[in-house]
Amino acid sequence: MARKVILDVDPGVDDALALCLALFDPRLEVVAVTAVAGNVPADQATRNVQTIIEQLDPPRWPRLGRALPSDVGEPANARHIHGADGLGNARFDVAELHHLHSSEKVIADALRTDPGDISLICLGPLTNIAAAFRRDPALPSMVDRVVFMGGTYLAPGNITPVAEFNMYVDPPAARAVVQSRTTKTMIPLDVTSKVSFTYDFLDQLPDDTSRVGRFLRRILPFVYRAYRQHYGLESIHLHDAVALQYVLEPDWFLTEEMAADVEVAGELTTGATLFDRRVNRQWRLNLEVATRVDNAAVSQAIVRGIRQAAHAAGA
């Protein structure tokens, strides 16, 4: 039987390519689709949810949500990786629909309606969820797991020296999750970084005879110069996909229960994800934090699941 997921995303290109492979993937019954601001503000992301789904045509559309400005505003965005629309300046053409229900009032809905039947794979940052969690504080118990793509164990921030970006972008709603008492499994930038796609990439993806294909051929080459202009790299991490395989196949990742908050109000530690590794540890345990990866195991199946995506979605 499909799980059934919701995923929570802030379109970005490495979002897109996460539905990609979502959306298509018999493993699991993608129920809902919500935007969150983080990677672009939230109008462009709510936008961007729509394009993908469009241009993507599943058969089977999920429910979509409506990203809200967070109550922390816009400290950063990452459209100098993304492009300024997000999806690498692809410019997609989108018959955009009005009068959608907000991120929050969807996840809630779902959750209520199948109580402990369904994962939240959280692609952006928490604002979504602690949201709905403040909208419902009986909804934590009725998840069957929170996933999220954020924070750092040991690695260093991709966004201040400590922080990485979806924590950092809203740091009280990482610290709500986090402290929710929900099952809940953080994929770092330890993991997701150990994971890297070369130019090579390109030559493996489907050709543009398929929608999948041509999508993602519009999308990732923005995104590759980008990593050499900034970061002076000729690979790009898709942290998303990383966090989603981990969904599909959790004996590829090593993880360990660990004591974790996340700072709200640091000078210069704001969004840093933090661990009480104490020998008198005097925080309770209330996550998992994948610490390893096989990282051959994981690209080979993003490559695999684009194609397989491919073939289903068809021209």
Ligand code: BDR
Contents of the next structure:
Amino acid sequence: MARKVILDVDPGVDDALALCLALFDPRLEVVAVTAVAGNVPADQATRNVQTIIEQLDPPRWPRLGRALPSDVGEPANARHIHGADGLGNARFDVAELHHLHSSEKVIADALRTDPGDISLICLGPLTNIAAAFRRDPALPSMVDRVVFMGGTYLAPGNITPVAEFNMYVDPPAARAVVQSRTTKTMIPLDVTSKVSFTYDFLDQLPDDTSRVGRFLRRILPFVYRAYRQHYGLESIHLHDAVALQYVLEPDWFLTEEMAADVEVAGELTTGATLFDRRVNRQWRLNLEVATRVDNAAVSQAIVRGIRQAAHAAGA
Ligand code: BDR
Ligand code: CA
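Other form of same protein, the form predicted together with this ligand, not the form predicted alone:
Let's see the whole complex now, leading with the same chain.
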């Protein structure tokens, strides 16, 4: 039986690719896709979720949730990596749906309808999950598992020297989720950055005759240019697509149980993920952290998943 999941995303090119893989994977039933502000502001994130679903047109459309502006001021964004529109400046037309419920409500309603059966796959800041948990304190016990892409274990950050982007954008939300009584797996930069995609990845994409090929060929090239310009790299990371693979093939990852927290107020360290590794540990163990990954298996699975999605989505 397919595993029920909600994808909470801030598209973002790597979010878009993760969605593309999830929507056509027979092992998953995507019950909802909820937008969150992150790579782009809330309105754009919502528009991008609609664009992605419209462009890919999966056989069964998931419920969609609207991102609300975060209450921590003007948040950081990652438009330099994902394009001004978050989708590689591809300029898709989209007929905006009005009256979408907020992401927080969509998540809460889905969990209440199917308590214990739904996993949350969080690929952006944890704003929506924290808001839903705040709204109803019983919700954390209704989640099967939270898998989130974010934080760093031993690696440096990518938005500050010590903070990963998703944690940095909304540290109080990240802290609330990390401290919540749910089963959680954190997929940090340490593992997502181990999987690199060189230019030949573009050649392996399905061609323009397929819906998936057309979509990915429009959004991915910008990220290669951005990585070269900002990091001097000839390859890219697709963090969120790697995190999704953990849900599909957990055996390709090594995880360790940890006692974790998120810095919310440090002058230099806001958004940093911290772990109590003392011999006489004082914090409670509260999540699993992925510390190693079979990067060859994961990158091959992503290429295979794209081909399978292209086949399933058709022309
Ligand atoms: C994370 O930040 C975003 O830019 C990506 O979409 C990913 O979720 C990586 O730090
Ligand atoms: Ca993301």
